[in-house]
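The chain below stands alone and is given in structure tokens; this is the form predicted on its own.
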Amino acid sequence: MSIQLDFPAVLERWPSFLGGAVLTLELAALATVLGALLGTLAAVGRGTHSALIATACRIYVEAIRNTPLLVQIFLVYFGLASLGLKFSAFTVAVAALTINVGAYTAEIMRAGFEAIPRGQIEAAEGLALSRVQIYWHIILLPAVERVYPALTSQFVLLMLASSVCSQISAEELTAIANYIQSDTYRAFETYIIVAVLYVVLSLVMRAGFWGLGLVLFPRRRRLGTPL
């Protein structure tokens, strides 16, 4: 039994593929920025002296890390609708992805915070630096530098995981592929093209994070440390 592939019939839909790829990058970019902020706040909250805040952050992280992303998307999508709040599928997808990646970012950042030597913090306090200066220059920036490779890998995985947002009709790359294969009846060719596009998107994101790392952490560039 021979398989006859017809890629031209699928590739003529390239504008749809391009639109889906752009929307996927937009989803990933927004969720990355918002998730990084949320995760950093959760990591700080877990280390606070307030038992209430620390417990709330711990519950959030464990609840998200131990439930499937698809279930979380459905909870946000149908939960908001049950409250009478109507949002677009794109907005709901960004919110769900932000909540998800925020939990993983919190654990990565917490590891970075714990890697900062206590002596550096005490030295900064001895120099009469303010609490804000200590958090920014002594804790946050060095912590981000230490865990930057892990963070960037997590954000690339987030982009790949955004494919499940097709289940709520967010028109990202996988959703577009579903439409095209149902219209052309060329599922195999369609998903081969989509797989290649996801590889390209991953490489684009990794290259972007590498360039950002060179800007944010020039010391690593001088020392030749991989980002």
Second form
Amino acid sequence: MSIQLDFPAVLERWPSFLGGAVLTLELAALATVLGALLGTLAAVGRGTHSALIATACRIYVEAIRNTPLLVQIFLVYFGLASLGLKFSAFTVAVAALTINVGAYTAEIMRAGFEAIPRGQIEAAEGLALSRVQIYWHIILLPAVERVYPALTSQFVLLMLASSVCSQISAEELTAIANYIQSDTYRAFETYIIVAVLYVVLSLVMRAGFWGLGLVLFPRRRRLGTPL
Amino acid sequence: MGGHLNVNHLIFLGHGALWTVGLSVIALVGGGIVGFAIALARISPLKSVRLASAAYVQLVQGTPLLVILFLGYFGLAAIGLQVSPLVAASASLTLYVAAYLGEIWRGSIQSVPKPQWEAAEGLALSRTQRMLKVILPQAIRIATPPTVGFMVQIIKNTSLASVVGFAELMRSGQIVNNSLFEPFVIYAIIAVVYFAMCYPLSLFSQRLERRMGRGRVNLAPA
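For comparison with the form predicted on its own, please write out the form predicted in complex with the partner chain.
Entire complex below, previous chain first.
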């Protein structure tokens, strides 16, 4: 049995691959920003005095973290459709990924909040900082700085997981690969190229987050260690 | 279209759930064996072995499981190796799980305090003896909570095997849905079944972590 690999036949579709990679990055970027907001809100919600809000946030986090992304995507996709709402597959993908990564972000942020020493908050109160000032300067920013590495790995994992959106035919790298392989009958070559592209994308994201961390956290840059 | 959800559909979903458990066990055992080898290779005294295993981990952790599954199923078929969905899914999941478990366990082995390694060497234990009698018994304690936590990821990730046509829980749901077309109800049931499998493990992992006295964030591939 001879195995013949023909990469040039697939590589000549490079504009499609590149377009897919850009779409995947767009999808991941949108879901990362929205998910970070949602997750932070949920983490704050879990720490409030209102038992109702805290329980709702807890249920959200546990429900999402204990079910597969694929099921969540289908539920959002068909759930919105059964409510009579028509959205593009890309919009549904962004929504489902946001809901998903929001739960993981909430869990990471909560760990960050819990790591803030009680004394610092009391000191801030003693200095007559307002509640908003305390939340922003004493709790939120130091917490983000502390959990930044965990957050960024989660966002890279989100980018990889966005491949699952191909199952509702949202346009992204894996969906385009599925199309190319059914067109060229060169499945092995196509998926090898796509795998390499994902590895490159995850390295690009890691490098980007590292650079962003240097800009966002000057203290970290100067001291070379987190806090 | 094809009538209402009845007991036969639920039995069919039950079979799917059993296959989800089966595939998870295969992935855990297969991935555990390969992952243990990866963990040892990552701390090998040979530089080439360390580099090769690090490259493997980087490659797999930088690739979505879905693409690995497609490579294992369509890819191998395209180059002339016909494999069944079960074999393709088991092999892909094994390779994927190995990369993650390998890293978790390497971390656990390396977090056994340095004096323990030195004391074992001072007692003239061989490398194998040191590993088996001193380091591993302590590393297993450290590794248990994150490993149980990762089992939740394995169960969730087996849902992706549905895309290569393996009839686990997710695929069974899709098949039932094709005949009834009540997607929201059926996927909600599926979600509840996954939750019932994963949540006890999550709680157990959290309890173990608390008992170990080291609260760690459970980093999870979505």
